[in-house]
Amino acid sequence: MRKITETTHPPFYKNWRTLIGTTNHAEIGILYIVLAIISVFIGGILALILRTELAFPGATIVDAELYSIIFTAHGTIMIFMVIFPLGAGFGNYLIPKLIGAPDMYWPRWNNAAFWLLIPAGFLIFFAQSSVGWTLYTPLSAELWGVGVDMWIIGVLLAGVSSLVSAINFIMTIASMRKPGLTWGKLDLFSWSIVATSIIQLCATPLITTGLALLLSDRILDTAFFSAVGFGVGSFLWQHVFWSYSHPAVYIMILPAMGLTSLMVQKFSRNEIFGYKSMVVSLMVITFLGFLVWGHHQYTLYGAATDAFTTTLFSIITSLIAVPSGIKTFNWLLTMWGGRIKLEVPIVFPFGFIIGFVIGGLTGVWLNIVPVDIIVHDTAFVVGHFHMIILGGALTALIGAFYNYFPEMTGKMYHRNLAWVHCFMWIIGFLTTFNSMMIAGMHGMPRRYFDYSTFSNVDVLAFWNFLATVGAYIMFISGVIFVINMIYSIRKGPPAGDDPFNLAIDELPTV
C-alpha cells in the first residue's frame, strides 16, 4: 500500500491560480475583509478631501464638479466595497463554522460573487459620475458623459454578487446545519446572516429595476425618469431609490448586530439575554425596514401636505426604534450580568452602541416630519447617516476584526497600538458626526461644497472644521490599525488557543 504522507500547503494568497480559484469558505471571507480594508482607506482619502474642502469657507482644494465626483465615489465604495463586503466576509468566515457545515451551499458560486466586485469597484471609481450617490434623477437620466452609466453598470455588478451571496447563505443554514442544530438553537450572528439576506433578496431587485430603466433612459431615449412628464419621473426615481436603500441600511447594520452579540456573549462570559427577543426583533426589523422608505420623502411636492401618508410612515418608523431598543438593552443587561474581560473586541461594541444610541436617536427625531422639512436637506442628515452605518455598524465589524484576526492568522496584535486605534476612532467619530449635526441644526446644507456667502459662516467655519479635526482623527487611527496588522502578521507573538485569556468551556468561542 502506497504511503501517505501529510504535506503543508502554502497559503492560498501565495499562488494566483489559489488566489482566484479558492472556493474554501474562509479563504474568501479573508478575501472580502481584505477588499473592504483596501477600499476603506480609498474612500476615507476621498472623503478627508471632501471635509478638507469644507474646513474653510469658500473654494479651498477642489471646484464644485470635483467635489460631486468625489462625493459620488466615497458614497458608493463606503456602501458597496466596504460594509457589504464586510458583512459577507464575516458571514463567509463564521456561518460554516458555527452551524457545523464543511463550506458554503455553492462554493464556486461563492467565489465568483466575490470576484465580482473587483469590475464593480473600478467601474464606480473610475465612472467619475458628478450625479451624487442617491443617483438622483432628471439630472442622472441625462448628464452627458459615459460615467453615470460606469457607475450604474458597476452598482448592477454589486448587485448581483449581493444576491448571489444572499441566496447562497440562506441555502448554507437552511439546509446545512448539523445534527440537533434547530432554528432555536441558531446562533445570533447566522439569524442576523438570515435576515440580511432576505432583505437582499427582497430589496436588491427592487434597485436592479430602476437602475436598468435609468439606463433604458440615457442609452435607448426613454422617458422612464427624464424631465418628460412635470417632475413626475424624479418622484417615481426616489420611492423606487429608497424603497430599496432604507432596507440596505439594515443589510449594513444587522451583521454588525450580530456580531456584536457573539463579542458581548464572548467577553461577557455571559449567555445572552433575552435570546428569544433578539430573534424576534431582528425579524421585525427586518419587516418594518421595508414599509419606512416614506419618510425620506416628507418634504417632496404633495407628501407634505398629505397627512395619511406623513402619519403612517411616521408611525411605522417609530415602531422600529422599538426593536432596535430591545437589543440594545439586551446587551448591556448581558454585560450587566456577566464578568467582562476588558479587552479591544468589546469596547469596539461599547462604541458601536454609543454610535447607534445616538444615530438612533436622532433618527428618531428625524421622523418629527415639522423638523424634517426643517434639517432635512443639512448637514444634520449626514451626521446622523454617518453615525449609524459608521458609528455603528463599522466600528462593530472593526472589533470584530480585532476579535477573529488571531483564528485568522495565528499571531496576537499589538495590544498597545490596538487600544490606541480603538480611542481614536471613537473620539473621532463621535467629534466628526455630532459636529455635522450641529452644524446642520445651523442650516449648513448637504451637498454643498462653499457655505462663504452664508450669514452665519462663522458659526459654518467653526463646526465644519472640528468635524474635518475628527475626520483626520479617524483617519490617522486607521493608519495605525493598518500598521498594527501588518507588523503583527509578520512578527507577531503566537495566537494560541485561547488569546484573550478568557479560559472558559461552557460559551461558544466563535
Contents of the next structure:
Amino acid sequence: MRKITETTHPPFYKNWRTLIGTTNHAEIGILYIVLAIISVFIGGILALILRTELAFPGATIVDAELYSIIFTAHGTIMIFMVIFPLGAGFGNYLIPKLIGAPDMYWPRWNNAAFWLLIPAGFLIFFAQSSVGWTLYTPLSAELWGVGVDMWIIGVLLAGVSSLVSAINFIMTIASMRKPGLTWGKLDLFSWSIVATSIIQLCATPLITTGLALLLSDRILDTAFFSAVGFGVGSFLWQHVFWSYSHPAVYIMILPAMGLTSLMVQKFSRNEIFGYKSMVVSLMVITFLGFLVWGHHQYTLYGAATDAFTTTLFSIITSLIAVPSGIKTFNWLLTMWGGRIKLEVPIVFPFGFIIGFVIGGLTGVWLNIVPVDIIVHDTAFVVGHFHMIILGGALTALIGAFYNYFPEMTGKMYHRNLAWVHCFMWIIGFLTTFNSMMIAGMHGMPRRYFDYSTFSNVDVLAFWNFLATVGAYIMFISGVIFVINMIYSIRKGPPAGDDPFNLAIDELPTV
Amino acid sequence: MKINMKRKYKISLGSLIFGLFMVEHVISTRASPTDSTYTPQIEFLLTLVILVSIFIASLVFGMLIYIVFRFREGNKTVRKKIQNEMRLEIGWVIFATVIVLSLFVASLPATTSYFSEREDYDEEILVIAYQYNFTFVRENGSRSVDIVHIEVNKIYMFNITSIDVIHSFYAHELSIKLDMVPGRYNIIYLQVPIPGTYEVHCAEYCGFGHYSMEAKIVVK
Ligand SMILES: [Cu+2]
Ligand SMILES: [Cu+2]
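Show the same protein again, this time as the form predicted together with the partner chain rather than the form predicted alone.
Up next: the whole complex, starting with the chain shown before.
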C-alpha cells in the first residue's frame, strides 16, 4: 500500500490534473472520505440550525419555509453525500488491498463515479427543495418552482454514481481475488461490500424510475404519482419510494458492520466468532431488506381495508431483528478470550454497538403495529433512525477513519484529542436521540417548526432543549476531530508500521 | 387520570433503558388525560415491548462491559476460546425468533381491533383536511372548522379524507393516527370514555404550514 504523503511525488492532490484524473483506488477512496467530511459539516450546520430553532417553543431563528428547506437539504446531504460516500470510500480504499488486487476492475469508471457526486451535491444543496427527502406525492408533484426538479436531478446523478460503483465492486470482488482466496475465506468487510453492492444494484433502478416518472409528472403533466382517484398515485409513490429507501438503510449500515467486524477482530487480537453465521446473517438481512418496505405505511390504511398487508409486513420486519441480533452477539463473543487493546478505533465500534442496539430495539417497537400508530411520524421515528444511522453507522465509520488514518497519511493522530472526540460524540448522540425519542412519545410530530400551541409545551420544550444540547456536544466534538486531523497531518509523529502497538503477526493486519 | 399516570411511567421506564435521564419532573408536568378505547391495548403492548427491550439492552450492554473489562490488555484472567460455537448460535437464533414472534402475536389482537370494521357506531363524521385546516361535517349537515364536539362513550366513525395533499389525523392522547389521502376515504372508530378537550395535530408533512395545522376534539 502506498502511503500518499510518502511515495507519490508530488502528492496527487497538489496537481489538479492528477486530482481530477486519478484512477488509483486508494486515492479515490480518500477523495470520497474527504468529500464526506466536508459534507458532514455542511449537513451538521443545517442540523444545528434545525435543533436551535426547536430548542425553545415559538419561532426563533428561521421561518417555517426556511425550516422546511433546511430539513430537506440536511436529510439528503447526510444520506447521499456523507454515509454513501463513506461506504464507497472505505470500500475503494480497502477492497483491492484486502483481496490482493492491483486496483478496481474499472478504474476509470471508478473515477467517474466519484466526480458524478460533485454536481449531485451542488444540485441538492442549492435546490432549496422543501418537500422533505421522502417527496410524498401529491405535494411533491404539485409544489411550484424549480427546486424540486433540481433536487430530483441531483439525486438521480447520485443514484447513477452509486450504481456504477456497485457494479465495479461486484466485478472486482468476483473476479480479482488473489489465488487461493475463496469466497469462504473472504473477510467480512468484503462480504459486506458485496451485500451492499447487491442492494444498490437491485434497488437503485427502482428509485431512478420513480424519480424519472415524478419528474415527468412535474414537467410534462403526466399523472403517474399525482393521480388522485382512490389515492392511487400517492400509494404508488410510497411503495416505489420505500421499496428503494428501506433497502437503502442497509446500504448505509452494512459497510459499517463490516468495518466493525474488522476492527473488533484487530483490536481484540482474536479471530471472528461465528464467521459462517456472520456471512449468512448478512445475506439474510440483504434478502429480507427487500421485503419490508410496507412498515412505513401502517397508518396509511384505515379500518376495514388492509389488515392482511399490514400484518404480513409486520411479521417479515420482525424477522430482521434475528440476523441483526446474531451479528451483535458475534461481535461481543469475538472479544471473548482476546487481549483487547483499548484505543479510539475500538471504542467507536462500541459506540456503534450501543447505538445499533438502542436503534434496533426501538425499531422493534415501531414494528408493533399498534405502538407504531402512536409514534409514527413523530420525533420518535426521527430519533430512532438517527440512532441507527448516526449512532450506529457513522460512529463505526469514524472509528474506521481513526483506524486507517495512520496508514493513509503516515502520521499518528493526537490520542488525547481523539479520546475527547470519542466520548463527546457518544454522549452527544445518546443525549440527542434519546431525548428526541422521548419527545416523540410525548406527542411531538416530526418536521414541526414550532410546538408552542401544544398543551404539553413545557415537556416538549424540555426534551427538545436537551436534544439541542446533545447536538452541540456532537458538533463541538466534530470540530475537535477536524483540528486533530489537520494538526496531525502537518505535525503529527510518524506512525510507523504498528501505530497501535498491537504486535500482531499471524492475525489479519488490516 | 389513572391510565394517564400509567403512560407517564412507561415513558420514564423507556428512558431508563438508556440509563441517562431522571424524568420525575416530566411525570408531574403532563397535563391532559390519555384515553380512548384503543388506549388500554396499546398501553399494554408498550409496557411489554419496553420491558423486553430493557431486558435485551441490559443483557447486551452488560456483556459488553463485562467482556471489555475482563479481557482488556494487561488484565490477568483466563483467556479461553469459546467451545460449542454452533450450539450457541442456534440457541441465540431460537431465543431471538421466539421473542420477536411472540411480540408479533401479542400485537395481533390490537392490530385487528384497530383495523376491523364496525356496524354499531352512533354517528359518522366526515373529516376533510386541506392546507392547513380540518373541517368536520356531521350527519345533520352542520360543519365546523378545527373543532368538533362529541359525546362521552358514544362510538363515532371518522371518515377522513383530504382535498389537496396527504395529511395525517393524529390525536396523541386518544392513541389514534391515520393518514388523510386525497381521493381516498380512510375510516377510524373512536369512543372516548373520559370528557375533556383533546388536541389533534397533522402528522404528515403537508407544506410550510404543517406545524400550524391543529384541531380540537371536545368530549362532553
Ligand atoms: Cu424501513
Ligand atoms: Cu401536515
